[in-house]
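Listed next as structure tokens is one chain, alone, in the form predicted alone.
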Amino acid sequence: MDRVLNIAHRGASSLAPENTLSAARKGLEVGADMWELDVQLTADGELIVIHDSTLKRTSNVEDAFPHRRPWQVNEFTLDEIGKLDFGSWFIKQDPFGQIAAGVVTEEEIKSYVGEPAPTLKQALLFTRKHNWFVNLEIKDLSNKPGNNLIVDRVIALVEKLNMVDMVLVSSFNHKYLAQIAASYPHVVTGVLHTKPHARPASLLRRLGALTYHPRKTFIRLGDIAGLKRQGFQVHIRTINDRKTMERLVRAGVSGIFTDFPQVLTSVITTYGKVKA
């Protein structure tokens, strides 16, 4: 019997600004087994933790650089991104209603003002310091600067920090995963997909990946056990309601991505271990 993994999506993003060290800290605090982050490249080739291809949604870039529309991440240097506030948007928008519900404290709210976007190195060092784990999603840079560099740079950093055993690398870009399998077979990878796949086990074998990360609608619950019997893990994304979490745990899922790791911790505690 294996314990289902509680994976804090972009950190505990219902409790803190996504893809920040504050979100990672909250995920760790509420009992997540690992956190998930997104990495891409700045204009000067630095690895930065940001989800969107633009800086608009999660920073004050419109105010700081009003004439740089459309504010593409890869058009800003690390120094420029370092001047931005990646926390205040969360306070204003309260995307998951947890500020209004009183779950996020006044002290936490104040601390989020001016929150920076971490570099991948900073995010990995935080993970290592706390003897934790991270799902590192490499954003698809197809037809963008750095497309041919990002995989090697990510893996080089992971290896330099001696963190191979603490990192799971995933991507929607399957060429990246194939590259890792060919050049870095000791690195564990996970497959993201934009639509259901008829033969996920074949896809995983072809890409040399260990884990499959479908949306719940992309896989039948009865197929989870079959994939696990073939030696694969199934991490469902992104589940935020308790009842669905309970169904997935009972179905024997290997892991669940969630913006509410505090809720999933309670579910896992209640339902215990999952099916092997």
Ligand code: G3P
Given for the second form:
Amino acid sequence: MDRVLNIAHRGASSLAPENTLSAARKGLEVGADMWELDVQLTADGELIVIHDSTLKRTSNVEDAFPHRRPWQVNEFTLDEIGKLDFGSWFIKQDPFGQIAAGVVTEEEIKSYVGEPAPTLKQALLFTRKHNWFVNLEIKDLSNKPGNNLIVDRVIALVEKLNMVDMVLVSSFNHKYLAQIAASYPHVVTGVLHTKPHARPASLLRRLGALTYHPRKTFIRLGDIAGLKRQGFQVHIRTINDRKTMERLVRAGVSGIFTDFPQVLTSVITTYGKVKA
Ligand code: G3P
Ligand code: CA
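How about the form predicted in complex with this ligand, since we already have the form predicted alone?
Once more the chain from above appears, this time first in line as the rest of the complex follows.
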């Protein structure tokens, strides 16, 4: 019997600014088994943890660099990104309504002002320090500088920090996953896909991947057991309501990505273990 994995999407992003160490800290605090983050490259080739291809939504870049529209991550150096505030937007926008609901404390809110975007190294060191796990999603850099470099750079860093056993690498770019299977077969990978796939087991086998990360609508719940019997794991993304979490836990999913790991913790406690 395996326990369903509680995966804090972009950290506990309902409680703290996404893809920051504060979000990771909250995920850990509320009982997530691992956190998920997004990694891409800066203009000077550094690995940075940011979701969007631009800095606009999650930082004060428009005020800090008004003449650098459209504020592409890969057009800013690490030093420039280091000057930005990735926390205040969360306080202003309260994207999941958890500040208004009184779930985020005054002290936490104050601490988010000026929050930096972590480098991948900082994110990995945080994970290792807490003996935790992380899903590194390598953003698809097709047609962008660094497309051919990002996989080698990510894996080199994971290996240098001796963290292969703490890391699951995923991507929508299946060439990256094939590259990992060919060059780094000891690294565990997960497949992201933008639409339903008719034969996910074949896809996973072809890419040498262990885990499948579909949206709930991409997979029939009855197909989960078959994939698991073939040795794969199914982590569903991104589920924020309790009822759906309950249904998925009962259906025997291997893991759930959520912005609300605090809710999933209580669902897992209630519904216990899932069938292997
Ligand atoms: O890995 C699950 C999820 O993170 C993929 O989509 O856009 O939220 O990074 P996105
Ligand atoms: Ca992601």
